[in-house]
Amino acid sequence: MFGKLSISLFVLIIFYHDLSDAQKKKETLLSEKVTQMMEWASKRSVIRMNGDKFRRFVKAPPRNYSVLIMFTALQPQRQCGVCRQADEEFQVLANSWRYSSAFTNKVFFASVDFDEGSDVFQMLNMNSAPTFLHFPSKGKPRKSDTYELQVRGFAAEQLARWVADRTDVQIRIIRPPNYAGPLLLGFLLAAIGGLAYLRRHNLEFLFNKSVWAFSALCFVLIMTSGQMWNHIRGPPYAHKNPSTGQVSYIHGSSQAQFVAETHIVLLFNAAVTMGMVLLCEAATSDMDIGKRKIMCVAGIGLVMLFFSWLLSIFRAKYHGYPYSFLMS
C-alpha cells in the first residue's frame, strides 16, 4: 500500500519536473523575446520587421503581447500617397503609446513594408496596402482583428479607438504641436517689432489710415472668399481628372468649393472694390483731367467685367440660376 503510494508519487514527481521543465523553456524564451521587443520598442516606436521577425515574434506561439501591424509600401517607387499619411497617423498613434505612462510590454507597434517582406504579404495572403491588422496575445485573429480602413479612415484617434475595442488598451492621442502657426506669429511680430523698432523716431506709419484699411479689406476679402470652409474642411486645391488629365479649379457644386477657387473668388471680389474705389478717386482727386478720366474708365472696367465674371461663375455652380451679365 504504501509502496503504490510511493511509486505513484515518484511518477507524478517525474512527470512534474518534465513538465516544468517544458514551461521553464517556453517562459525563458517568452522573456527572451519580450525583452528583444522591448529593446527594439525603446528604440523606435514602431518596430520595423521583416519576414523572419515577423515569422518568430508575431506568428511563433509563445507570446503574452499583442502586435498590431501595419502593413505598407512606403518605398518611392511604389507611389502610395496614402501609405505615407497612413504611417504619419500610425507613428502617432505608437509615439502616444510608447511615450505614455500607462505603457507596458503588452502591445507593440509594427510595420512590415511590402520591399522588405514581401514573403509575409504572401503568407498572410495581402494584395492592398496600407492595412491594419492586430495579432492578438491569445487565439487566432479574427474578422474583426482587420482594421476597417475604408470605413473609419486612419485618423490616429479611430485606430485608437480600434486598438482600444481589440487590446483594452486605452491609448490617449497626444499629436505633437504644429509648431508652423505660433512660428509665423512670432515671426509676423517680430517682423513687426523690428520694423517698429527702425521706425522709432517716426511712429507715424502706426496712424496711417490707409495701412489699416488695407488690412481690414484684406481680412473682410478672405473670410467672404470661403477661406474659413477651407481651414475647416480641407477640400483639395483643384481637381485633376485622372482619365482625361484637365484640372478643373471651380467645384461643379453649390455645396463645396476647391481652394483654387476662392482665390480666384477672392481676387475678382478684390477688383470689384478696387473699381469702386478707383471711380470715387476719380472723381475727387486733384490729378490732371486725362488721369482721371483713364481711372474712371478702368474703375468702371473693373467693377463691370469683374462682376460679371463672378456672376457667370456663380451661374456655373448654382444651377438653374437664371441671370447672366455681358457674360453667360
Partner chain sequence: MKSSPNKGVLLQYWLSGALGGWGGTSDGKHKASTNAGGSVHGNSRPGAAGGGGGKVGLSGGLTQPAGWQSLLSFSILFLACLAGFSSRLFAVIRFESIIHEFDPWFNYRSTHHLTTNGFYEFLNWFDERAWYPLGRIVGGTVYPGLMVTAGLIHYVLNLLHITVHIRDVCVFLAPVFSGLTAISTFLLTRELWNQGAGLLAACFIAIVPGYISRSVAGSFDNEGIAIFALQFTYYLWVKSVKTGSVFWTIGCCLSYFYMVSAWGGYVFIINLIPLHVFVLLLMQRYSRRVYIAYSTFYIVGLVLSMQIPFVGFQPIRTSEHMAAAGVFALLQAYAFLQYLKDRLTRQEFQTLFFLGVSLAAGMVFLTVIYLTYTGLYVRLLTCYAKIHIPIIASVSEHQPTTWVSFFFDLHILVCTFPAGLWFCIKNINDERVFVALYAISAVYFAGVMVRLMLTLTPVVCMLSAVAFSSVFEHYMGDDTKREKPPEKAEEGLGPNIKSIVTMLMLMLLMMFAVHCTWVTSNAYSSPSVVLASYNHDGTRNILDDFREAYYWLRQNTDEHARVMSWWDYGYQIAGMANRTTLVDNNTWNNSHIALVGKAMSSNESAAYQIMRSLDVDYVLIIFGGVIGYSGDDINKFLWMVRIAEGEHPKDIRESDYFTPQGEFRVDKAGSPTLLNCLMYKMSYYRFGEMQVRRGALTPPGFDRTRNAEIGNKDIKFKHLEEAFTSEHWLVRIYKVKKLDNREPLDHKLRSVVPKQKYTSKKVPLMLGGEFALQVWRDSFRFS
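Since we've got the form predicted in complex with its partner chain here, give me the form predicted alone too.
Lone chain follows.
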C-alpha cells in the first residue's frame, strides 16, 4: 500500500513538474513575442509582416495582445490608388496610438502587403485590398472584427472608433499640421482684396446678380453632390478589385459612395442645370430665332441625356427602383 502511494506521489510530482515547465516555457515564449513586437513598434508604428511573421506573432499562441492589420497592395504594378490613401490614414491612426500617453503592449498595428505575404491572403481567402482585420488577444476573429470599409470609409477617425469598439482602446487622432488650407484661403483672400483694390473706383461687379447667382449655383452643386459626406466619412476615391483589376467608380450600395462618384454626380447635375439655363435663355432672350432654336434643342438634349444618366446611377444604388428614362 505504501509503495503504491509512493508511486502515485512520484507520478504527480513529475506531472506537476512537467506542467510547471510547460507553463514557464509558455510565459517565456509570450514574453519574447511581446518584447519583439514592442521593439518593432518602437521603430515603426505600423509593423510590416510577411507570412512567417504573421503565423508566428498573430496566428500562433500564446498571445495576450490584439493586432489590427491592414491587408494592402502598395506596389506600383498593382495600381491600387485606394491602398495608398488608406495606408496614409492607417499610419496616422498608428502614430496617434504609438505616441500617446496611453500606449501599452496590448494593441499593435501591422500591415501585410500582397507582394510580401500572398500566402496570408490565400490563408484568409482574401481577394480584395485594402482590408482591415482585428485579431483579438483571445479567440478567433468574428465577423465584427472585419472593418466595413465600403460603409465607413478609411478616415483615421472612423478607424479609431472601430478600434475602440473592438478593443476598448480610445485613440485620439493627431494629424500632422497641414498648411495647404490656410495658405489657399490666404491666397484667395489676397486675390479678392487685390482685385477690389484695383477696381476700387468701380465696384459694380460686387452687385452683379449673375456673379452671385453663379457662386450660389456652384455652392449648391458641390453640396448636393455629396462633398460634405466625403469630408466627414473620408471614403476611397474608387475601388479596384486586385483579382480582376476592375475599377468601380460607383458604389453598389445606397449606404456609401466613392469620391469619384460625387464628381460624376456633380458634372451630371451641372449639365442638367446648363440645359435648364439654355431653355430659359431660349424662351426669354431677344436673340435671333435660329440661335434660340439651337439653344432650345441643346438644352433639351442636355436635360434628357444627363438626367437619364443620373437616374441610372440612382437605380444602380437603390436596387429595385422601378423607374428609368432613355436607358436602364
